[in-house]
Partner chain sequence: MKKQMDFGGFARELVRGAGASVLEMACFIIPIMLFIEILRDLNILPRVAALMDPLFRWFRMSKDAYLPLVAGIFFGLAFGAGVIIQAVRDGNVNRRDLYIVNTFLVICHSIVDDTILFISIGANGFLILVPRILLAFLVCLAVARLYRLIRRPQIPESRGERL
Amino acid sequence: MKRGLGKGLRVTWELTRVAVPVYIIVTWLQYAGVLPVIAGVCAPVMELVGLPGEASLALVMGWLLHLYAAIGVILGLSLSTKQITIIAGMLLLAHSLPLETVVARQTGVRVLPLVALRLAASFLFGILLNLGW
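Write the structure of the given chain, one chain only, in the form predicted together with the partner chain.
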C-alpha cells in the first residue's frame, strides 16, 4: 500500500520532471516560430496518420527517449481526441526504442526485427485508425 503510493508519487514526479521542461520547450518553439518549420517538413508523412506536422516531434521524442517526453510534447500541442488517440496508440506500440531494445536483448533474442515490427505496427495502427474513425 505504502509502496504503491510512493511509486505513484515517484512516477508523477518523474513525469513532471520530464514532461514539463519538454512542454515548456515545445511551447517556446511554437511561439518562436521554429516548430512550424519542422512541422512543414514532416507534414506529408504525418498526414497519412491524420496528425499535424508538429506531432512528429512527439513521435520522435517517444521513440528515442520515452513516453513521458512524448507526453510533454503532446501537452504543448492542441490535438483533438481522435488525434490524441492515434498518437497514443502509435506511441504505445513503439517507444523508448533504445532502452527497451537493450532490455529485450538481455533475454537473448535478435532485436532488430522486433524494432522494425514495432515501427511498422505503429504506423499501421495510425493509418488504420485515421481511416476508420
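Form predicted alone structure, per the form predicted together with the partner chain context:
Next comes a single chain, given without company.
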C-alpha cells in the first residue's frame, strides 16, 4: 500500500508538472490570439481527420515531446468524445518521436522510414476513424 501510494504520487506529480504549464501556455496562446492563427494555418489538414485546427498543437506536442504535453493541450480545448478518440489514437501510433528515434537507432533500425511510417499510420488512422470506419 505504501509503495503503491508513493508511486502514484510520483506519477501524479510528473503529470501535473508537465500538463499544468502546457495547459496554461495553451490558454494564454488562445487569449493572446496566437492559437487561432495556428489553427487557421493547420485547419485544412486537420479537417481530414475531423479535428479543429487548434488540435494540431496537441499532435505536435505529442509527436515531439510526450503524451503528457499533448494531454495538457487537449485539456485546454473543447473537443467532442469522437475528436478525443481520434487524437488519442493518432498519438498512440506516433508519440515521442525524437526520443524513440534515438532508441530505435541503437537497435539498428533505419529511423527515417520508421518515423514516416508512424506519422502516415497516425494520419491514416485519423482519417479512417473520422470517416466512421
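Positions refer to the first chain, counted from 1. The structure displayed is predicted, hence computed values, not measured ones. C-alpha atoms forming the largest set that superposes within 1.5 Å between two forms make up the rigid core.
Shown in the overlay between these two forms, fitted on the rigid core, is a CA shift at A116 smaller than 2 Å. Here K7 exhibits a Cα shift of 3.3 Å between these two forms, evaluated on the superposed rigid core.
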